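To begin, one chain is listed below as structure tokens, in the form predicted on its own.
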Amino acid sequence: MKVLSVASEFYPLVKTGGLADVVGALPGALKGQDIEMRPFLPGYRAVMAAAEGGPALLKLADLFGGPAWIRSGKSGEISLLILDAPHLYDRPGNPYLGPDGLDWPDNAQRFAALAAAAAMVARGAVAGLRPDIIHAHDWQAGLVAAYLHYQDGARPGVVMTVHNIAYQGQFSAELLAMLGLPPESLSIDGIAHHGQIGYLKAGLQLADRVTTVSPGYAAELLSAEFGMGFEGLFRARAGIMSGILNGIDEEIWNPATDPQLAASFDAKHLRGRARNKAAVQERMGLKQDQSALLFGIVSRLVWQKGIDLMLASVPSLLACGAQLAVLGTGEPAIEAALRDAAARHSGRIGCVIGFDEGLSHLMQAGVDALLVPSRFEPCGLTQLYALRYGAIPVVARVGGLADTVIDANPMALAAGVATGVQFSNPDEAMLQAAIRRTAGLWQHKPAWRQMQRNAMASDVSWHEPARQYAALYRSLQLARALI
């Protein structure tokens, strides 16, 4: 079976978040399911420079304002398709934001172009590459379903995956003619959303199957609290909707072989974590103290992630004798508040503002507990890395966090199955209670070591998610064959 995976990010070529990790890992994971998945990516500078470029397979004389080529490419062992459109993608920096930190003003055209070109491939425009299934990821690929729906002729089945409902891709209805979609598409049963063109809405409404990245988040999206205006549509399409947990690449994220660490270790030999803890403390300007409970945060520093709740909880954390190390980038106000906290509590709180892949690995291997106080979390990858590296996740009971961490309640501790700490109703009081509970667990080293070993034994691989995706693709292929 051939699957075309349409996405705006792909690790290791371009990454702003977990979407890139998922799109980068799925092709390899699906090989064991006899599925050939080929990612289709925008030809950003980083993609064009890093991918092993192949020949142009198709030339498009004018794609939203300039010529474009669909090219083959390679990233390691993974075969790619790349939309080489210099007028749309040959730009520096972030794939979505200009130098001023604002969205590129032509993002509507940039990602409509990706979707339109993917629809051409879906209908056989490139010889020998016609896919059986299209897998579209997030709003940037949402219009693929619309371009296929409003054109005549046979088409493959379309799977639409929502990685984060907060990012929806809303643009002016005046762009409809420019997008090449018919007037009837701008309806409640099409791509219209509150009087605008909704790229994500198009995918959710018109795809054959809708998935999100955890069973818990799939259930939450049916509610007004989490659905962000789409809960009615999710309820209407609940019969074709499912939640499939993300996995992680266990070769890249392996504490026994990770070259980014100060010392390697595994579940049977945890002593190496002490050297990594010391390295994190040194890097973050923290007091060298193995007895202090070291909390870590590796995250985007935004409201969704509850970093403001953590800032309000600093006194409780310090009262427990703990330390805090933070790595991430995000909202300027939160970044400034973290810098201020680190300055006021030198040696107890440290932060590095920015993206540092190597340091993120070191922190997972060195912090004692990883804080993830998200207000909502579709799946989350940082807690999966924490489990793999024996950093105890302290997580809000939402979405994929609730699905992946077993709370250290009395029954779970007695049964010897706990892997972390959960808290409900993400707010300051509940987070502070979770910090105090974690500090109490830290004092009981045999129980803490058991939790670490349980965490490191958790199956966070792509094996089961890949099996579920393969089953979904095959069921959709069969359903399309019967039409």
Ligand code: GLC
Second form
Amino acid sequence: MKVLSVASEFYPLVKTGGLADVVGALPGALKGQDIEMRPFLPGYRAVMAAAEGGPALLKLADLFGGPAWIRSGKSGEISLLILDAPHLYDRPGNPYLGPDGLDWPDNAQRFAALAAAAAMVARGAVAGLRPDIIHAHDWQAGLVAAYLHYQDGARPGVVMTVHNIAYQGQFSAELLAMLGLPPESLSIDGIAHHGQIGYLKAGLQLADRVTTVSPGYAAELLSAEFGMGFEGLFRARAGIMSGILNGIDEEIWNPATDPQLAASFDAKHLRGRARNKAAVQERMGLKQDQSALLFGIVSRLVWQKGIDLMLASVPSLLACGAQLAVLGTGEPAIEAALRDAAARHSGRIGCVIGFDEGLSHLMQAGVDALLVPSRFEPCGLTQLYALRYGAIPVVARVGGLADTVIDANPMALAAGVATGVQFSNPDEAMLQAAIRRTAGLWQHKPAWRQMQRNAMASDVSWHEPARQYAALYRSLQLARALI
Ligand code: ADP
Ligand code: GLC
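Can you give me the structure for the form predicted in complex with the named molecule, which would complement the form predicted on its own we have just seen?
First the chain shown before, then all remaining chains and molecules of the complex.
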């Protein structure tokens, strides 16, 4: 079975968050299920430079204002399709933002182009590459479902995955003519969303199946608190919706072989962690102290991630004798507040503002506990990397965080199954209580070691998620064959 995966990020070529990791790992994970997944992504400058470019398979004379080519490409073992459209993508840096830190003004065109070109491939425009299923990720790929719905011709089934409902891709209704979609598409049953064009809305409304990245988030999306205006749509479509947990790439994230670490280790030989802890302390300007409980954060610095709650909890953390190391990039105000906290508590709090893949690995290997105080979290990958690296995850009890961490409550400790610490209602008081509880656990080294061993034995692989995606694709293909 052939699946075309359409997304705006792909690890290792272009990454701002977990979407890239998931899109990058799925093709390898699905091979074992006899599924040939081909990612289709925009030819940003970095992608054109890094992907082993292949020949043009199709030329489009005019795709939203300029010529474009669909090219084959390769990243490691994975065969790609790349939309080479220099007028839309030949730009430096972040895939969504210009040098001023604002969205590119033509993002509506940039991602409509991705969807329109994907729809052509879906209908067999590239010889030999007609997919059985289209798997669209997030708002950037949402219009694929619309192009397939409103234009004539046989089409494959469409699966739409929402990785984060906060990013909806809303644009002015005046752009409808530019999109090349018919006037009737701008309706409540189509792409209209609160008087605008909604790219994610289009995908959620018109796809054959909707998934999100954890069962917990799938349930939360039905509520006004988490649905962010889409709860009604999700309730209406609950019958075709499911949550499939993300996995992690266990080759890239393997503490026994990871080249980014100061020392390798595994569940039986945890001693190497001490050298990684020392390396993190050095890199973050923290006092060299193996006995201090070292908390870490690796995160986009946005409201979702609750970093402000962490900043408000600094006094409690310091009162426990702990240290804090933060790696992140995002909103300037949060970046400034972190720098300020590091300056005021030099040696106890350290931060690196920026995106640093190598350091993110070292952090997982060196911190004692990884904090994820998110207000909402569709799945979350950093707590999965933490589990694998024996960093105890301390997480808000939301979405995928709730689904993946077993809280060290008295029963779980007695049963010897705890893998981390959870706290409810992400707010300052709850986070502070969780920090104190973690510090208490840190005092009992045998119990801590047991938690580390449990964490490292957690199944965070793609094995079961890949099986579930494969089953979903197959059942959709069967359902469409019966139409
Ligand atoms: P989200 O997709 O919401 O950002 P996830 O936890 O799913 O959250 O994925 C985040 C991914 O981005 C992880 O691979 C994490 O290691 C990585 N990451 C986040 N911030 C940074 C950073 N500043 N430097 C390096 N990697 C980062
Ligand atoms: C989103 C979510 C995150 C999830 C990631 C990959 O960015 O915020 O929770 O892990 O997508 O699915």
